[in-house]
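Single chain ahead, written as structure tokens, the form predicted on its own.
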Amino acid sequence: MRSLALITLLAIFGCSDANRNSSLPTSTTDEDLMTTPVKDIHSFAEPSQAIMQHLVWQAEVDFDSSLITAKASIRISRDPKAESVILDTKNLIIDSVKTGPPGQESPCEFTLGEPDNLLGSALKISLSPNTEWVHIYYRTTEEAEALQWLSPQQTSGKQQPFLFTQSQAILARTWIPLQDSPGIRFTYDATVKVPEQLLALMSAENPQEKNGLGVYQFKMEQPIPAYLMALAVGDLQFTSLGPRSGVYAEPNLIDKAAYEFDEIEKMISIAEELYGPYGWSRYDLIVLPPSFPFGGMENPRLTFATPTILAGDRSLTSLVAHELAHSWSGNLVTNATWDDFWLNEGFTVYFENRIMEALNGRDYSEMLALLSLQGLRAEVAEMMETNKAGDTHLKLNLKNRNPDDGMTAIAYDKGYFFLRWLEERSGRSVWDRFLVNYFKENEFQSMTTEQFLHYLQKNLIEKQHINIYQDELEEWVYQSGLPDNLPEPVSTKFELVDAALISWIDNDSLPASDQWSTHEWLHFIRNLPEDLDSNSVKAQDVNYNFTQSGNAEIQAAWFEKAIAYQYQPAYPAMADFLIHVGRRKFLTPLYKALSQTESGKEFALQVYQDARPNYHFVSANSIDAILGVSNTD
């Protein structure tokens, strides 16, 4: 028998299994379900003892030496009781720590334990009784893990260096001393020198011209969690999208960044129309150097997005509605340890795909679904194959493993379609008035999983009588592979995509495809046969030019095609592609594919020798475990 009884919920999922590690008892009440500290496995910050709640940053950047100097000054709120206050380090070097008021610093006993090749060293710092600031004078090193530095060279604009930092999931630490966890949030002031034909830039209030100087001042009046610091230095214009956006990119590429982001006003008063208001202020835009190893980064106030998405037709702007769902879904109420990402991710790509439905109809976000769901079944089929169907539940357990293992497609996909489930199940205007009320109710709070369907079992189910069971959302959190009852999109466009591939198969004619979108040509180019002959493969190649598409989407997805059919005209162009482009998601399923063949590995491995100076860490460290290398080879 199905109990809807929310006691039984919560008994079954605090029973004994490895992967429900944050487990409720049954009775927890709902105050102290949602405001207990949770310890994050990630961090060694203890904050039920001392937990941080301001940083005044002060740093210079040199460029000369690839480091910068800085000074972290962190007000705490503690327990009387606690004797000392542990941060998160790595890489770091500490030159003196000091506690007491700004202006009135005495020096304090402190201790750096021994490094882990993951987490690195706990900075533990002596408290007296009445200690609530503390001041970390330090250095980065070359293994700062989050700051990638370029060279003119490796820049669009070939003029300038560049520097960016990307944080998540727990790198803000190699280059900050704080309590690296996402259930930590803080407020932060910077001031930050740069050589003064720079500008720099941080997630929080910034300027939109150089000031000649190289001096900036930087304020967060609204509290993020570490993996949300953010800083790029460049040679950077702005230009303004609306009253309360722009984007900021190198001089060459700004105009075409400016084209290609001009509907972010309207997303932003879509998502306010689906979601509530927009509560960071401005919503403004940085194009990075093609390095940045992701499609964005949801920074507050400057997302971080990678050129790839430039194609100058606005045909990858899903990117932005996702980036800009962020917002609300990750920045606003936040995965409180990164085994609860799908809380982040899954929530942001339904509100993305909302988004894009508002903006270019239901048919067009249906083709997002349906390439969404693709991806996951290949996906979810690979993991099951190789013994690794825990990783499949979106509760995940990554105690002594890198965050970065669970940012899949479960987290992303799974995650949208269980959304998406619920949206069915509950009826759009119900789960519309849900999801409202969650994000308003929950601002600026970290959410566990356990917490997440305790507040949906007691504000949806039990409140609008939704027959929703324990074994269904058991199936769809804590057990492996895709449930039975996965929501299916149904696009018109891919059938009619369908229909012109059996055409082109049963009577050898190419489709008529001028007015496809990106999405169309991603699902033509992923359901090609598999056991094509050369001569249709080049057939195709010359009608439509993939091998030198400028559309980066069009070019993976056939790169991944041309390696499986062995198709040699498109290496050289897939070799330039590895070298210039760094963002992960291209770069992981094309090196496995190549991994796959000696002769292919050899190729990728040659490659790989000029492309990894170009990576940034989170990219270069993916791709040395595919191709069995370590950063010293």
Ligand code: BES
Second form
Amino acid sequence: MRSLALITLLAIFGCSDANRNSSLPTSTTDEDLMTTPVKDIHSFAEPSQAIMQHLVWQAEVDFDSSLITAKASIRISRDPKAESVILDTKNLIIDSVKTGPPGQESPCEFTLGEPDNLLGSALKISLSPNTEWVHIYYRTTEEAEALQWLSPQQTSGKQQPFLFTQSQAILARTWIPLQDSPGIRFTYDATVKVPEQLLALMSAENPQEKNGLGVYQFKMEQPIPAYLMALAVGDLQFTSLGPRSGVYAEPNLIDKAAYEFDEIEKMISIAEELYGPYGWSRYDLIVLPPSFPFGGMENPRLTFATPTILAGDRSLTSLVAHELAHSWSGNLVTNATWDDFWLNEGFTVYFENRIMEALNGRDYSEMLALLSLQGLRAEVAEMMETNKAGDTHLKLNLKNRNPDDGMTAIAYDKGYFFLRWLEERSGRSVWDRFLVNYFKENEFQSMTTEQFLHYLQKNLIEKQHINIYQDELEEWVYQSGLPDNLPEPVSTKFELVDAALISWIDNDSLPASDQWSTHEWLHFIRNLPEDLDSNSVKAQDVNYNFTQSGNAEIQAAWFEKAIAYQYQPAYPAMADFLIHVGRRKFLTPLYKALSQTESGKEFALQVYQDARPNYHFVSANSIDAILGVSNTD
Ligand code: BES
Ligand code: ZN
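Given the form predicted on its own above, I would also like to look at the protein as it appears in the form predicted together with this ligand.
Following is the full complex, with the preceding chain placed first.
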């Protein structure tokens, strides 16, 4: 049924110019499109048989062995005729499985399927006619890809160990047996035992201080998909930032963190004014150790953040706006499969930009939009040259691939520009009203690209009589490259930077840069000519101290240039950066650039020996591929 609906929709979109009208699939097809569950190729779950609804997780975190021992009790909703429920697992040791209401458990049959390198093993649990609960007693292993266990030395305070998880996209199954598909939502309760001197936090209602016992209770009452399961354990302290927000960090970082994120309450209010009430009650942040592989992760009620945004001047807080925006786009309305990833990230970049516009003015947000456009154009050009045109479609096809492959500028920035284009074609007030309803009407549900297009057609294009044609939508969503009618951000601030660059190149005159923000500096560095002589490179560095900048974005952009210029004085600081920072967005371009010359590759391999033990699996996995190192090395 589902594929029929899809084919019909594609057929209509497919007939392009001949059909410049706003016709839609017939009404029976509409119904299917909005209600039939979609198959997720990255999960073994069979939702038509049984779907998990609630998880009770009881766990003990052991830093000596770097393992979690746990019991996962799962309540399911099922077809009465279903003979089994299938959960996703990867690299877990299953000790036993029982069924029956909590307290009345009895052993049951189960099988663990052949492991797949990417997807792990299907845990198939036999059900009796009335079974509603299954209980899995299990342990994690050293191969738990979501988990990173840090020694005290790898933390900021250097006194206590630290553990954090990163479940998105399909790594939740490496620490909890569950249905690891973004289209399946459940609530959860947890009891977690950790060493007494540490605090545990989850993507749930959280404690604000240690209780001396090391046993913490958690509750997440709103249904969430598995990729939002999260846990952090460490020597953590809390500071309140407002009535419903605060920040957790290691004690020696807490003041810096509180300063950096001071605008958070304002951001929440702005976001609510734009797209409706914040639905998760509290919004807290946690600053993780520098090996955290992402800038931020939108774990509900508790955004996980890299310490590399603690720039000391609040200049990198658009990342907080981004993760906060996910509380609507992603966490309330969730991409149904990883092929629809742009629905999470494109919407979030759009929303982030709107928050930053309201907070700092259009001049500011247009700088962000231009940086996004520059990154997008570069990445699209590279993909087109390397035979990856298919990956430039908003709607992806990640069959037999790691969903991580979808984390490109396409989902984020092409997604952003598509939504900005829709805004420009509809007019802002009509568009904003549409989005408020979109979040409200679809909250706590998943969304496919086709369902979104259908919703758009009905609720924006038809209802508001907007002149947007099917073939235009089809080009944005299903075709490669970038449409000609891509919106063009205008940034006078960047025009001034461009002019300063030209006059510096022509007359050696230094730019009047006293008032420049981090974004202007990034634009300046990225646009430095490719063929600078070594004296000019040095002059730049001496003047502006890029190599030693306290701002990780500036350092990362500068190191990329330093590699192109083979500017040796930057290399020791670059090695230090690569060893201590595990944020993949910074690492990938640097290792790639280094790999392009023989001496660079040698340097990279050398540094990587010291750096790899500090990286989380997702970063190590990406850098292994770039350097051609096998992950057993
Ligand atoms: N949800 C993503 C991170 C992610 C995506 C993890 C896919 C695993 C798989 C998060 O919201 C994100 O986009 N982070 C960005 C922030 C940036 C765009 C402001 C990052 O980490 O760089
Ligand atoms: Zn995001």
